[in-house]
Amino acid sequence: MKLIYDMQYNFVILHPKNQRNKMQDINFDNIHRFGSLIAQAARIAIVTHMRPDGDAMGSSTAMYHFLSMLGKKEHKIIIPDPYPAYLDFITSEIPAGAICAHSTDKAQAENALAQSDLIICLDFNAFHRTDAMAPALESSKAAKVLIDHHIGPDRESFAVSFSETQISSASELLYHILMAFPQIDSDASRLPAACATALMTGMTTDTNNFANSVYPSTLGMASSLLAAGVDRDNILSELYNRHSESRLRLMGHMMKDLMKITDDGVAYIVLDTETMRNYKVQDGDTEGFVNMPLSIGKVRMSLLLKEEEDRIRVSIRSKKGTSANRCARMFFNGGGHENAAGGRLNKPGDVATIAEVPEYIEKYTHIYLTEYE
C-alpha cells in the first residue's frame, strides 16, 4: 500500500491491486482553506466530545502539538470533562493551563471559546456530544473545523468539513490530513514527535488494539508512524500496564457475577452506582471491558450499562454482521460505527430505576435481533 497525490490533490489510497481508495473531503481545497484559517487566526480552540477518551484526546493533543509547530501561540484543548489519568502519559509536554474542562471550570472554557477565532472540533459530528458545553459551541462566531469519523455529520454547522467512516479513528483522519499538509508532505519523520506519539496512541484505542475497525490505511499509518520513530512499546505499557488493583478486581467481579449471557447471544452487564463506589471507578477504568463478551463463541452484541444521576450510558459492540450503530439509534438514544456505538437510557424516561434495565435490555436486543437483524 502506498500514500500518494493525485492530480487533484486529492488524497488517494493506492493499494496493490491499483484499487484507489479516495478520502473525499481531504483536498487541495479543504486542506487550503484549513490551512488559512490557522495562519489567520489569533486564538484557537480545539475540542472534543463529553468524556474523552483514548482517541478524542490523542487526536486534541496531536492538534494542538502541530499548532505549535506553525508557531501558534494562543491555543488551548477545551474538553468538557475531565480526561482519564492513564492518558496523562501524552499530554504531558502541554503547558499547564493549556487543557481546560467545562465541567470543572465552565466560565475559563466558556471564555477561551467566545475568544477564540477558530474552533477545531475532533472527534464528535455535532455540537450536542460535547454536552453541557455545545450552546457556548453554538453561539460562538469562531470559524469552525469537523474532523470526525462518525456517521451523520453536522456539516452546516462548519466552515471546513473533513468527515469520514471508512477509517479506524478521528486520530487517523487527523494523521492524513496533517500528511496533506505542506509542512509535512507525507513524511511522518517531519511531525513533531508528541504529536506522533498522540497521534497512534488515539488511533490504538479506537481500534482496541487493532482489533477491530481496521483499514488498510490504518495499517500504512501506523507503519509510517513506526518508521517515523514512535515507540509503540511505551504507548502499549502507558495504556495497559498501569491500571489500579481495584480495576483488575472489578473486571473479575463483572466477568464472573455481573456478565449475563441471553438466548439470543447478547451478553450484558449492568454496574450500579453501588459497585462502582466500592470498587472505586475512575473514569476510563472500564475501557475494553465491554469488548471482552464478544471471545464468546455465541455473543453477537455486548452491552456495558454504567448508572449515573439521570441516565444510564451504554456501550455497545457486536460481531461482524450485527449492526450495533442500528441497536443504538433504535433503542438506546445513541448511534455510532456498525460495530461499535453508545448511547444512553433515560431515568425516568426509559427507566424508572436501575432494576428495570435488566428487563429492559432482554425485550428490546430480542426486538432488534429477531425482527430487524
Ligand code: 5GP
Second form
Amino acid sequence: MKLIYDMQYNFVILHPKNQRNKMQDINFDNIHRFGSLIAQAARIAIVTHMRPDGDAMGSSTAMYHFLSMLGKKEHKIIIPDPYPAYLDFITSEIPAGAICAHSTDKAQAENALAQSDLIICLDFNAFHRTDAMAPALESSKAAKVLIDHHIGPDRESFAVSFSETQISSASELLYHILMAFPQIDSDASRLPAACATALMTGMTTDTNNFANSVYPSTLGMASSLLAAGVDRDNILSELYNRHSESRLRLMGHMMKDLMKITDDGVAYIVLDTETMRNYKVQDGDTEGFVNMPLSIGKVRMSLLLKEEEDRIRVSIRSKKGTSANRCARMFFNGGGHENAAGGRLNKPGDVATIAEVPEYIEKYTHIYLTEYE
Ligand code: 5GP
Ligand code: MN
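Alt. form predicted in complex with guanosine-5'-monophosphate, vs. the form predicted on its own above:
Next comes the full complex, this chain leading.
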C-alpha cells in the first residue's frame, strides 16, 4: 500500500489491486462544480435513503448545517420516511419545518423536490433506494449531486458524483469533501459544531463504533473531529445507553429462542409482528442485533428478518470471504455493501406467509453458499 498526498495535503491511498486512487472524486474540479451549484441554487433539498439510519441522518444533518454556514437560507432535508427517535439528538438544531418525510407529508416533500434548484443525495447509490419518493426525485429538474459509499453508483443521473467504497460511511466521505472546501481548508474546527457532531455520529453508527469498515482515513477524521471539540462520550451515551428495557429483553429472547443456525453456518432470526408488538419494538430498536450471531465461530452469514404488512425486511451481515451484497442481490431483492446488505421478501410473492420464511432462507442460502460463493 502506497501513501500519496493530494492537493489538500490529505493522504490518499493507492490500492495495489485496482490502481484507483482513493477519493479520486474529491478533486479541484468536482469541489468547484459542487461549490458553484450550491452558490447558484436558491432552494436546495438534501435527500437520503428510506428508513434512514445514523449515517443517512448524520450526513444529511451535517450537510444542512454546512449549507447554513455558507449562508444558504432555503434548504431542507427530505426523507422518504421518518427517522428513529434515538437520532433526535443530532437533528436538534434543525428547525422543525426543515425536515420533511415523504411518507407522512407527501405533497410538501414532492413540492420541495420539484421546486429545488439543487438536490444533494447522500448515502444511497440509485433513486429506487428512496422507495415511493423515487419518481418525484427522478423527475425533478434540479441538478443532482451524489455523495455515497455503495458499490455501483448510478453516475449518469448526477451532475457531480462523489463515490468512494473504500471508506467507512457517507458521513466520512462528506467530511473529506467539506475539508476540501476553501471555507474549511482542512481545518475541522471551522465546521459548525452541530455539523461535526453529526459527521462523527454517522461514522460511528456505520462502523458499529469502530468495529468494521475502519480505514486510516476514518481514524484521521475521528482524530480531527475530536481535536475540534466533538463530544464523543456524549454521542456514545446518546447512541448506546438510552434504550428501553424491552429492547434488551427482546435481544435476549431473539438470541436464546429465535436464532437458528444452519449446517452451512447461516444464522437467522425471524421477527414476526406479534413478537414485535409484545416487546413494544420501536423503529431502530433492533439496530445492531443482526451482527451478534457473527460472534459465533461457525457462523459465516447472519440474517435478521422483520415482518411488515406487505413485505419482510431483510438485513444481512457476513464475515470476510462471504458476500452479503451478492446474496442480497440474488435472493433477497436488495443489495448493499460486501459484508452488510439488506433487501426484502415480498409477501405474497417470494413467500405466502411469514411461516414460510425459514424454509426460504434455508433453501436459498444453501444454494447461494454451495453454488455461487
Ligand atoms: P440494514 O441491514 O442496516 O438495513 O442495511 C445494511 C445496508 O444494506 C445498508 O447500508 C444499505 O446499503 C443496504 N440495504 C439495505 N436494504 C437494502 C435494499 O432494500 N436494497 C439495497 N440495494 N440495499 C439495501
Ligand atoms: Mn451508510
